[in-house]
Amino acid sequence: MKLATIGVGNAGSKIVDRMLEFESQTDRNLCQHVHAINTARTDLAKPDYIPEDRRVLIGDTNQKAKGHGVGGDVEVGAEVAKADIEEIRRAFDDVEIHEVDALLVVAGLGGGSGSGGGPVVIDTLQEMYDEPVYGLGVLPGKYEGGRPALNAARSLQSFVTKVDNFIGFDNDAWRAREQTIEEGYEQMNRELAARLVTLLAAGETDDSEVAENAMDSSDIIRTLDTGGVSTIGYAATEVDNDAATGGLLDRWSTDRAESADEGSKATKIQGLVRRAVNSRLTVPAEISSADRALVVLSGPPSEFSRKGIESARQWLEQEADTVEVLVGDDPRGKSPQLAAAVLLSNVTETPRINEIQNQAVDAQEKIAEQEAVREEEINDLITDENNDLDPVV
């Protein structure tokens, strides 16, 4: 699959940067075009892999932003993006759309730039191109407070209704308590990048053997064609590179030993897919609520097992309660790992999203109460007790 990938806001830009880093480390080429769009000049200077000429500053002339960000205000984030929409459009002029299968807009939903500007960017892309536009949104953790939850709940409605499919990532499920907040975000961004690139880059070749169960962009697009919210599972295990390349012992092995080895590989693949599904998903969800599923097995082709792949597919059909399960292998002869990435499309039972909505409603009510009390307190402060004084103007 080939993507045009756009990070909106600080969190979105960092995730796109980590995707490019993972590509460079694993010899993949998923992101054909990348852009970072932000309202804060200092944040645009942070990426390591996004080219400088692909970084777009918006809102530098806006009196509320002035190039310093929008202070977590989702309304200002949307306002700034709408005001600078022509500049955003010009940034996409060099996108050679015939080389792209889909577009991906990445944003953190708890802040202001991504949650407010992201939906505006999505609208623009939907107007400009016929290719699918997907969204990746990071949900704030409970510990981040009520305002981010309110931003996320409002932005989530816009994202899900505007994109062809929305992939969620839940900070709450992934934060390690012993880490600092900055360390936690950096680790989460790398975990997310590994999952996205492993899944979406399937179908490329690195001069390894051709895939027996070929996976290409049309398979991924079909799986995501359900719309709604999707989640990704992932698991990886180290492999013996010497064995993976096939030495003398492999060639001289007896039929009985080969049979035993095949059984071991099948068991490994079954276990890997189960671990990917049953461990932390990018956003926690009930597996049986998914409409469709797709599995990508990536690693040395000598580690693949047709029997294991078929058994994993049958198991996932039962767990997800759907016959819409696709499984493909992605040969990576130089890889030190065998990895399984599992996409569960249109999951309808996601407790964390319900929690965010409830937290957002509570926050909205509390904010309204605070504003009413604040106005009353200010009025009491400046008004004399008997109301005998008149203001000058």
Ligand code: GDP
Contents of the next structure:
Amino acid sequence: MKLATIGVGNAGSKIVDRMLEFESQTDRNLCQHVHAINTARTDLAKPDYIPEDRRVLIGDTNQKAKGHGVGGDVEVGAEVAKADIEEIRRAFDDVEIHEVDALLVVAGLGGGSGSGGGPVVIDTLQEMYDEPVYGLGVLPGKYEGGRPALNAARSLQSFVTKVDNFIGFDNDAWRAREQTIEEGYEQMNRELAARLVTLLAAGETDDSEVAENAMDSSDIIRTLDTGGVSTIGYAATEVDNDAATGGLLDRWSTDRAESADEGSKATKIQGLVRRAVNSRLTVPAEISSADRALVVLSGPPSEFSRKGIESARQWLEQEADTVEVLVGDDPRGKSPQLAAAVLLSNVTETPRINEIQNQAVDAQEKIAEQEAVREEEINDLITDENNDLDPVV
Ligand code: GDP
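Right, and the form predicted together with the named molecule of this protein, after the form predicted on its own?
So here's everything in the complex, that chain up top.
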């Protein structure tokens, strides 16, 4: 698939940057167009791979932002993006839409710029293009507290209703306790980028070897066509990439050796798909609640096995309790790895989303209570006990 990828806010831009890094490291060709949109000038200077002329600063003339961000205020994030909508539209002027199959908007939902601005960007893209617009949203960790949970729960509603499909990533599930938050983010962003790019770049290969069961963009679009919230699983294993030579020798070997080799390839593929499905998902979910599923097997074609793919498909049909399961391959002749990326589309049982909503409701009540008593408390503070004093003017 070919994508136009847009990072909104700090987390969104960092994740898009890591997607570009993974693409360049693995010789893939997914993001045809990229943009970073942010209200904070300093954050826009951070990416290593997003070209400078693709970074859009919004809200620099807004009194509350002034180029320094929106301080985690989701309302201001949305307001600033709406006010600068023409600038955002202009940034897409040269996006040759016939070059892309879909658009992806990436944001952290716990902050202000991505959480508030993301849905405004999505509305604009949905108006401008007929291609599907997908969202990738990061759910804040519980440890971040009530305000990010409230931003995320509200923004999630906007994202999911506006996009064609929403892929979730849960910081809580991916946090490693022994790391600092920044180190943790770096690692999470790389893990997420590997999953997204392995999955979505299927079909975009320069490999001259035509795959028998090649996955292409229409398969991915069909799987995401359910709407709702989706999650990705992933597993990879190192392979001996002299396999190319091995493949040639195999042709000369006996029938028996060939079938043994075929058998072990099939077992390897089945095992890898199982591992991917049972791995830590980008957002933990009940697998059987998925509406559709798709598996991309990516690696040297000599590792593929039709039998392995078929039995992996049958196994996943049972696990996900759906007949809508596609398994296909994505040949990467030079890859030292065989990887399986599994998309579980429209998972309806995701406990972390319920937790965030509960945390958000508590936070909203607390904020309302505090607002109600704030004026009274200030008044009490500045008034003397018997109210004998008067203000100067
Ligand atoms: P914004 O710039 O106002 O949109 O805010 P940020 O993107 O800085 O932060 C929004 C939320 O994204 C935070 O509450 C965190 O949950 C999350 N976050 C921030 N940076 C990262 C990152 O690099 N990786 C991940 N996975 N999450 C992040």
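Please read all numbers here as calculations on a predicted model, not as lab measurements. For the two forms, the rigid core is made up of the largest set of C-alpha atoms that agree within 1.5 Å on superposition. Positions refer to the first chain, counted from 1.
Q: Superposing on the rigid core, I want to see if residue 24 changes position between the two forms - specifically a Cα shift of 2 Å or more.
A: The answer is no; the displacement is under 2 Å.
Q: Having superposed the rigid core, state how many Å the Cα of residue 388 shifts between the two forms.
A: C-alpha shift for residue 388: 5.0 Å.
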